[in-house]
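A lone chain, given as structure tokens: the form predicted on its own.
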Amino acid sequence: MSYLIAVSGKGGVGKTTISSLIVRQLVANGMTPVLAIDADPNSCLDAALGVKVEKTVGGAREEVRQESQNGLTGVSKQEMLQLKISESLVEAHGFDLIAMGRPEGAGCYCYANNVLKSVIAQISGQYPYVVLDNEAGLENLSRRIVQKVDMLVLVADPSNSGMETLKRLYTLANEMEIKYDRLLLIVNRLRSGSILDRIDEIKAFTKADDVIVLEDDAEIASFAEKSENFLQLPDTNKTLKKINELILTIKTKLA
């Protein structure tokens, strides 16, 4: 049975950075293999993890559609799709990565989402830990690409609007009947203590199991600006240490 961690929040709050650090520390603590899922159409989790996605679920869907229309395949559409999906899986040390990507043709993401849902159901059982980096909001979760989340991580910036966003995301998650066992709130890039007096209020409103406050991190900002992957971040990094504490908590509870 896989332990699934889903990271969500509005755009620009650091979801992908946090997702990559979670993957890194799962691997560092021997909790492998890890399946990292980039469910954001603007795929960038691969760069954060120091790998490169050549093919995506959305791209595979478009290839199969085109080949089927041109009569270029001698196997069923589903078999061809499964083959191309398997080719899109990026293998790395301690983790594998699959990306949803963006469909190349016109139309909605409905089919691509269904394909991703099927892929996750088929392959996630091979991994003890799965980290899902969502697009902004709760879109992927609301489309039920996963049926249940062990830990839902909601990320926000340290502003009053960020705190209100956490409330809205919590309310939305419950309205959508998203199932999760634990709720973790992360307030990212704190520069002053002015927002700390709202932490207890937000925790009480959301009934969160825990809240992690991450201070503004110049080292991580520098890595991001230089497009350096976070696997190279030194173990002494203050943000990484807090993420590692989270991973050790999970490891202890599941031991």
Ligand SMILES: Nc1ncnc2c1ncn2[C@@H]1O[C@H](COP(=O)(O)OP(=O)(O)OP(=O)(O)O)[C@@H](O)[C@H]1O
The other form holds:
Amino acid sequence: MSYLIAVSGKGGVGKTTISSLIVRQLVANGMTPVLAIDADPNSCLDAALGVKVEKTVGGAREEVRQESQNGLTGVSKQEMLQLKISESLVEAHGFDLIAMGRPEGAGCYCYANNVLKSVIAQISGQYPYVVLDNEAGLENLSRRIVQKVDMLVLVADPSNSGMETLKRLYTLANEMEIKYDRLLLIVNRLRSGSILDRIDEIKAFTKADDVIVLEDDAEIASFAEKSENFLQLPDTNKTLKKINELILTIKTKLA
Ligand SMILES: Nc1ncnc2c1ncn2[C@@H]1O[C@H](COP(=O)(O)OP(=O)(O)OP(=O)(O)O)[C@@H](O)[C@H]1O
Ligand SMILES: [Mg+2]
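To complete the pair, please output the form predicted together with this ligand; the form predicted on its own was given just before.
Full assembly next; the chain just shown is listed first.
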């Protein structure tokens, strides 16, 4: 059984950056192999992890659809899809990455989507840890591309509207009956401390297990400008250290 960490939040709040740091520290703590799933068609988790995605799951699904229209013989659609999806896995040191690409329509429970989910479930099962970098909002989770989330991470900017978004996402997740064991809130890019006054209120409202506050990190910002590969960020980076503490709590809990 894998432990699945799903990172969600509004656009541009730092989901991909945080996902890549989580993957990095899982690997650094020997919690391998990790499966990183890039579930945002417009995102670049691959660049943040220093690898390059050539094929996506959406592309594989499309290829199978076209080939079956041309009269697929011998192998079943599911086997073909499984094969093509495994071809789109990018292998790296301690982790593999798979990109979902373009999604099927929201709320689509068609055959292809169901097959896709079972293939993803099968692939994920081979990894002790899976990290899912989502597109903005909760669409992916509502589409049930994964069955169960062990840790739902909701990221927000340090503003009053960011705090309201956290409440809204929490309410939405419950309305959509998204199942998770633990809820972690991350307030990212803190500049002044004033929003800290609201943390207790937001934590109580969302019944979150933990809240992590990450500062606006000049090293991350300048690093992102030069190279997007956060695997090269020095171990001394303060944001990385906080993410490492989080990973150690997971490691201890599961030990
Ligand atoms: N703690 C931080 N300190 C400084 N810069 C940060 C921090 N976290 C993220 N950033 C920067 O903020 C920008 C947005 O981050 P990121 O791409 O991770 O957000 P996202 O939520 O994945 O966005 P999208 O919704 O577009 O996928 C990037 O330029 C990133 O380098
Ligand atoms: Mg992103």
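Numbering follows the first chain given and starts at 1. Model, not experiment: these values are computed from the prediction. Each form is matched to the other, and the largest set of C-alpha atoms that superpose within 1.5 Å is called the rigid core.
Once both forms are fitted on their core, the CA shift for E215 between the two forms remains under 2 Å.
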